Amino acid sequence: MYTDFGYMEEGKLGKPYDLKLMARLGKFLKPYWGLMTLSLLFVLIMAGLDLLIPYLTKEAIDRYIVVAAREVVLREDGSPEEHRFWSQYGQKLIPKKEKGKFLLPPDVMQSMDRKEMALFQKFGFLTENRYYLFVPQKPEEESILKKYPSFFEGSDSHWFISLHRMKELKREDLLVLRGKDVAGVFHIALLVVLILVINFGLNFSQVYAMELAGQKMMHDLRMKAFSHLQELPVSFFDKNPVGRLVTRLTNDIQNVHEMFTSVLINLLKDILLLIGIIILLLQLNRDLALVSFSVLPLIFVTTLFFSRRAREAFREIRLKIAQMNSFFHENFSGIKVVQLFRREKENSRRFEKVNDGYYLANMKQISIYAFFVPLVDILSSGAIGLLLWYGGGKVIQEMITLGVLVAFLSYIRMFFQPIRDLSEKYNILQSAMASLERIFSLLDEDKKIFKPPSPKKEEMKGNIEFHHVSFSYNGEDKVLKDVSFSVREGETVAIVGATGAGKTSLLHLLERFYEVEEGAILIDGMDIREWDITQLRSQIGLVMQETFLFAGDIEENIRLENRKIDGEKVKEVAQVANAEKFIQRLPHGYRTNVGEGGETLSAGEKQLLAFARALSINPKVLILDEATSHVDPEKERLIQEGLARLLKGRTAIVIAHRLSTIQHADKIVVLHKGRVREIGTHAELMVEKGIYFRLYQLQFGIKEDRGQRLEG
């Protein structure tokens, strides 16, 4: 069963996090450290504000919502413990009418050590009677004392009422009585709202600053990768499909951006929150904090188990996605062949297996997440339940306040939220690291195009010499073997030979798409590796067998953004190439859009445009690589009429299977199995009756020589 659909490197994964890769990414982030620092500052402030809200809730409960003075009973002939209590808190006690009874104000209770208070309660100093302290200052407050004279005890400075008697007050009177508490809660509520508004503004600014830095970084990284790709030799593109490279510049860079903006900063915020929560819980109550942290070992083991299993599942999913994408690319690129040979059912059967594999890989990952996320929820709920049981008991025993317990519950919920989000962040981080590894692997690709210290940038005359040139694409099987011949300035040389003889490879070497392995190619007596590559290619016009047109109009495809070529020059070269006739028949002439790849034009029309494009730079050397292979007889006649004008005063190298098109060449070089076998004019080679003679016979169907074979 055929299962290798290519692109298998997509399944590879490096480390879940790699500091070396992050350090390299830092070079692209360096210009935007200001934005990142600003974003980081906002994150620090937001983390602090998030931690402040539960603490304000505690203060609201303990200071204004649940406030009560405790009754204290002290005997005159008291024990040493009573004397110690009196020495510490006697000046703060409020006396009642009954002898030996006092009130301990709420603020004093909150400042007391809870263990000490439990000890005093054990000795019987603190009773269960609770009172609300009241200091009237407004007329409406004093009217309550007159309205309920039997409810209140005290003097002008301090009045108090039993908490169970407060329930008998009317609602409006109760609001007046607790006006300061209501105002205090209202002020804390306003402060919380203000914090939320500030948090919103900071969050907006932080996201904007981080996204701005991320987008700029992504822009720079993509430009770097694109520029690098354009400078790589053609041999690199022989081994790397275009779809894979497009993925590098789009999906992979987007993955890095998502990690940068969604994970790193949030991860930093989560870490700050976790540290802050731990410190605050330990400050509020150490025993209760340790009870809350009792589930952390289970969380750690669960997270470790999840990360390993999730990594394996993620690797398998990437592998299956790569197989699926490759199958899509292969199937729809060859859709004509698929439909012609009626392979729809067979391809559907193969795709079903690939699709099933992808489905099973996703289900494996879903199963892992379905185990991890609920387990974290159960553990967090268990921690809250344990906190309610233990902390509630402490509240009942008055070892802690209700506000402390509520703050603990809020902080514990905040503590477990980052752990719940771990699965999503782990996926993003894993994907981004794999993408970073591939992006930098691409940027590390050696350009392999030799650049001399002082490249030659002179005008080319057109004298070309192949001097004992040998070359192979894979480093083993040579397609050219000790090739030597020369082309003089202004001369037209044709290269002929059977398919696979190495004709096109010669031209690729001349354009430096590939580097010569042995020997040298000289232009005007200098090795082409000593020429500036831009200067070299700008003076060589190439018309290939397969013409590529960019999406745009006719004029843009001839001019190719060359600012030195105006509209008149475009029309001039089109006339010389005999392309103007069909251009004028188009709906919008030179402004007619050719579509992607020139899909609206015939093969012959695209070839004529290729001739015009090559002439637009006025090259010193013109190369025609089987340029009339896709041209019908009428278009070929038009090209032949223009060839005399095209080649006048230029050095030309022509590769052609149609021998009729090169009979008037100054020289014909016959290649066979990578070697030069014959050199001469058409007449000279016909007299020799060698390989060229036999090729001519085969092409023109001469009966008596049809059965002869080429020499080995």
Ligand code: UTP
Contents of the next structure:
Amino acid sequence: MYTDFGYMEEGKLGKPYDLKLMARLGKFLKPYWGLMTLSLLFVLIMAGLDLLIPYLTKEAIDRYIVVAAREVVLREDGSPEEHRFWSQYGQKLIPKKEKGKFLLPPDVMQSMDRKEMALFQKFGFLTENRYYLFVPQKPEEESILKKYPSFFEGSDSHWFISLHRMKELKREDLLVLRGKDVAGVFHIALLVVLILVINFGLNFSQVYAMELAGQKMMHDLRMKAFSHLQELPVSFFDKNPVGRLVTRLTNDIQNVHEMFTSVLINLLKDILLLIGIIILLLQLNRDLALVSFSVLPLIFVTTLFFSRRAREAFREIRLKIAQMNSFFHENFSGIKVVQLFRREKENSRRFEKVNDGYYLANMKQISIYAFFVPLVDILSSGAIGLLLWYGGGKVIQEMITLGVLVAFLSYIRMFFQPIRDLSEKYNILQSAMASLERIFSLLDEDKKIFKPPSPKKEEMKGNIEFHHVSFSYNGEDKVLKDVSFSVREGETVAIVGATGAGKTSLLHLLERFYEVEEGAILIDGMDIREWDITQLRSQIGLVMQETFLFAGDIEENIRLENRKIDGEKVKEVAQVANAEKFIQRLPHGYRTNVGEGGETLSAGEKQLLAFARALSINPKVLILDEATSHVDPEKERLIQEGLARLLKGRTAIVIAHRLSTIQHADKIVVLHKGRVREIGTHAELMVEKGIYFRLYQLQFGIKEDRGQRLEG
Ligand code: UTP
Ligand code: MG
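With the form predicted on its own already on screen, would you show the form predicted together with the ligand?
Every chain and every other molecule in the complex is listed next, the one we just looked at coming first.
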């Protein structure tokens, strides 16, 4: 039952990406490429800095927090392994008091090949005894040595203390002993804070630059679409209801913006991060990296599975919103009819159905995400568990340092975050592509109003000639057939005919809302298509059958942004249109606000305003389409008297169902089913005893009933 106001298309999803569309969007971005590049640069730096933090953590742990020299015992039995060990590391070993015992400094150990180390461990060169190396420099450091003489071994350059003895030191002494480590950790912490501060600044600038570019681009796009739409012929709007166009200019452009800001750049950042993490992890430790990535295939399959379902749910939600919108639109734009025919209950029942549909679609999406997000979380936790188990073992075996494990854990957590958001971004991308396609197809609508190469811009005299004009709205049913008649400068011509005879259509053609299909309309001997359209319309004043008022006050509605008209002129035309009296009665006179559509005025009052509006441009040709049909007879008479004065020297075409108002016209054209059937003055047509005569008889036979309309 709901009419499609163009919302149904919202259910469509595009391809996740379409390079052609993106390239076209790129054109709108071109003026802002500087901002974009800046934003991109910031993103790159941020990604790099993000990656730096776990690495710094690793450095803090391995360099300053967990540092120990290991005891080396050599049997000195001349075995080839021992020989190799000695030749490689002998130089760096620090001898202990006992023969054959040495210390392997932590930095040397960290640079050792892990496989080789395992081998040496197997041969028993490395014991489990650990020491802290200490090179005192400051006097208070020296005093520690004196305070605990039995704790330390070594000589001037290298002192060392076994780790379990170190635990027996007093807290403040321990801090002096490990002063360098504490300082090192502090510096790294400072660096991390600095990075966070820089990242904050970069993030702000990046979002700002990107939003600036995005908002400006959207602004341009809306502007372009708006001006493009304004130039399209009225026939385009017959086929595209306003609701649809509103969606184009708002929702669709919003979708594109969302894609632009929340997906494109972030996606780039995520991809960079993912690649960076993969490379870093492989560099840090290949085995551990492979173990961490072992859950990836599972995640990939899950994501694929869920993104398909999520896409379906997403599509359904958009469709349901569209249905809801169109239901709202229909229900409330026709609220009078709804209330008059007591359709409230029925409509509520229908709405409940639509509303339920929307609710269910939302719940469906929620349950999909409620399952998917924790599932990815579980998988990522699984990866972390696996890492802890495998990596922890490696740390214990001293195959990797604690710092590496900690860094791994941070990186893996960073790794899964973007994967979690992936399916959501995928959806945004798809709907944005569909929106982009709709926006561009709107911009591609090129059936513009014909513009002649050298348009005629002269002052109009007001000779109008319809020359064998035929026309149809839909290309099939002709509503005007071979219409020919002429209006000479200064003449008043009336057009009469039954409802639907084609009277208004004639005016549509004259104002070029639609183009003549066959024949031509000439003004001052020149085809109207050769006239400059602005010139044409500004010299043909039109009071339409239905009056539309814009949101604004009375004066604004009369002058319609026309700067040439001052307040005096507005009052003058209002007077001629007999609108003065009712305007003065309004609370703020000419400054009274009327809502969009002029809902606060009566139909007759609106007509009077439209009258004044048409007169205000001082047109050479005035067209009145049932211009006084809603006005009371007293005012109508006054208007006519005013008009008689006003119309001197102007050409007028008057359409009226009340034949009494047109009796004095210079010429009366009788239109019947799209054809001209009679032309002549009132007296001539009465003598002819044709259609006009019958209409006249009919109207004046049922005297005084002015509401009576004539039916054909
Ligand atoms: P008109 O609107 O020209 O009729 O429509 P009219 O003579 O002015 O009628 P009244 O007196 O104001 O009521 C002529 C024909 O064109 C069709 C209508 O269905 C009518 O049959 N038409 C009108 C369209 O197809 N599309 C339109 O946008 C307007
Ligand atoms: Mg009409």
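Residue numbers count along the first chain shown, from 1. We call the rigid core whatever largest set of C-alpha positions still superposes within 1.5 Å between the two forms. Note that this is a predicted model, so its numbers are computed, not measured.
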item: Rigid core fit then Gln417 CA moved by 2 Å or more between these two forms; value: no
item: After fitting the core, His508 CA displacement of 2 Å or more between these two forms; value: no
item: Flag for Lys571, CA shift 2 Å or larger between these two forms after aligning core; value: yes
item: Core superposition result - C-alpha of Glu555, shift between these two forms, Å; value: 2.5
